[in-house]
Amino acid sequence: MASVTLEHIKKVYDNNVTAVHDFNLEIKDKEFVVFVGPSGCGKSTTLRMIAGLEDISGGTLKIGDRIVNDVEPKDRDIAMVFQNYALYPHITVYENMAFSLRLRKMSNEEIYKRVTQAAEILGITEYLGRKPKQLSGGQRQRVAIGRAIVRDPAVFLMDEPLSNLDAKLRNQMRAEIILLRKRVDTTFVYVTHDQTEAMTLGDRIVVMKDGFIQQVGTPQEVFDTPINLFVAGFIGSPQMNFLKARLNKEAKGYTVELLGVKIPLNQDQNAALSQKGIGTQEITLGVRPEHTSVLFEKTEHAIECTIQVNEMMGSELHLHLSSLNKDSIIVRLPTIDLTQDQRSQLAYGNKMFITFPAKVMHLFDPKTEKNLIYS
């Protein structure tokens, strides 16, 4: 097992366009990290340099305690799985994940019991004699990861492995994923622009966009304490509600003023502000839909909004709305505790409230775009 250590890494191709900046992360041993972001946010880029299948025009890589920026691929004690799976189509399930260990020159005896253990790990057994055209594109997977894990590298890397599945059978290889890293603990790098991936999988998550590192943290810390627009608005389902706010200095502190609403901040956004000295100015206010409750009567604080769209999810509703200053808002309101009267009264044109509480919200910069509070 062993760790990645990315120090100032860049690349740059040949017609100068600079696709990863100055990338710096300590990956720990059988820590399972996620590169998350948009796509041609280099995400990929930085993966195939770990994997070394893209040269590195600057800084420094090491696995544990080697550097390998010159090293081959086949020596860096890596297996990567790829989003296109990349198997043999000719030759058998059995004989797609004992391949490289033949290259090794192992007996058939070693590679019998690896190949069996990893297909048991991930259900294959009975695929083991078929070839790849006869198995579903989840089986296909599994079988690209298998190929992987008899290798029993120090570092699995995944690129966007799930993303040619439809949704159920993204949601099942998903689970089977965490499954598998508490029986293979090693170390894992996995890119996906899924941030529902990123969210489920990693221990940590690495947000990037355009070649940077935006924040890095658990996925409660990136989902609770976003240091930016993007990262906020990049992760979450549906995204975050951004509004025009103004955020008031008063003498008992701040207040965040929109529509003629004023809420007090609580007492730790108050002292964070003040340690940093922000005065008054203008904000973009940012509140998730799962954070905003709607209101069927005006009360204190309450924001008035007409809805413009119901979307039936089931379990809850995502109202669309928009607000007096034409700010769109998505509220997720679960149906379970709504009336029959209540149903009813969410109807295209109607009016409705929406309230949210100091501590959800976000305040950020409209000019420099980063969070008042925790960046």
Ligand SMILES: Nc1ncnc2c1ncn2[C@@H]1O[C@H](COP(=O)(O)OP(=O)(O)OP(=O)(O)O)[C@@H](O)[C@H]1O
The other form holds:
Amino acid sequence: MASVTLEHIKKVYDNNVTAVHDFNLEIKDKEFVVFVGPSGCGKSTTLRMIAGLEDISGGTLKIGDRIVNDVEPKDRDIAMVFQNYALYPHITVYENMAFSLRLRKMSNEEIYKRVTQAAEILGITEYLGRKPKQLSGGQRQRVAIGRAIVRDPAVFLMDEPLSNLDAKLRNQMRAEIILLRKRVDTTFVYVTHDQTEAMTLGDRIVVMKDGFIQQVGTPQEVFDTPINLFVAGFIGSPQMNFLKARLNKEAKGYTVELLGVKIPLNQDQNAALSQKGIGTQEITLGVRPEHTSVLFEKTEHAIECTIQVNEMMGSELHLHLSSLNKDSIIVRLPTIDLTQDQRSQLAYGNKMFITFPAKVMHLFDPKTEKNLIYS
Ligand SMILES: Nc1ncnc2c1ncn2[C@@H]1O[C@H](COP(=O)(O)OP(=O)(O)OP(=O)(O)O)[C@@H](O)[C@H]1O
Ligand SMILES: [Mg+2]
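Beyond the form predicted alone, can we have the form predicted together with this ligand?
Then the entire complex follows, led off by the chain already shown.
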């Protein structure tokens, strides 16, 4: 158990690529933190610096109260699980899990205790006598995690541990990691490019892009109040819709105007905008697909759209719409209450109306890409 503190951590590779810029984060003891972001944003580099597998070019790294910038990986009291499991093929699952403990000259009795306990937690007891190649991908990944658990590390580091698994197994293992976390009560730093994994696993998530932290927060905070367009688009699936719109400051308060419709903002939004002294300006309006309602008839604040694609997902439809000024909009529509007549209206080329309440609207400055209210 330990906290991990990154102060102004920086990584410049030999080829002068700056992979991580001024990374500041305090990971609390027993916290589960997820680094998430697109390929190449510096997630693995940051994790590998914590592990000691990569030199730190600048800044201070602490595990607990100890500065570990120059401490050998084996002396950092961490264990890392990689994407490609890296099991030893010629020895049994038991010996794979026991390997690091034997290196530490632990007694056979203690090794037996730890390996069988970890195998129990992971549900792989019956495979202890097998070789890795006699296991499925998911079972191998469990062995790789088991190998880390037996070391009883202060900090668990995981770099995309599920990305080699098929979708079904990945969902199952994700749930198992949530359970695992309850059983092995320690600090986790987990890297993924998958926002669903980040949202479901993390106490807090760190959204990264191009070597910079974009936002740190609980999954709910990052979802509800994305600080900029990048975070807004990255978190949530299908992606948030972005529409060209205009913010009007009027005598009665602020309104958002798009496609001939004016939607008044709510009290909180009004207070925040006027406190920041924001005037009338062009904006990029963000609205999530699940926060948009479909109407079959025009109402006061409804926006006219044309159906482009209707994707049947079973419990819901994903409608791809285009607005009058060609913005494309995706809407999630539950199927359960749709009548046969309504279903038949949801065909390519038909007109529809959409609407959303003020509270689900995210307002971004098109130039700075920042959230006008939350940044
Ligand atoms: N050994 C290296 N030498 C030089 N540049 C590197 C090295 N390793 C990584 N980089 C660069 O550093 C940046 C960050 O890489 P990193 O592996 O940390 O990204 P990532 O977020 O883990 O991406 P992915 O999701 O693809 O694993 C990238 O631009 C990458 O090309
Ligand atoms: Mg990586």
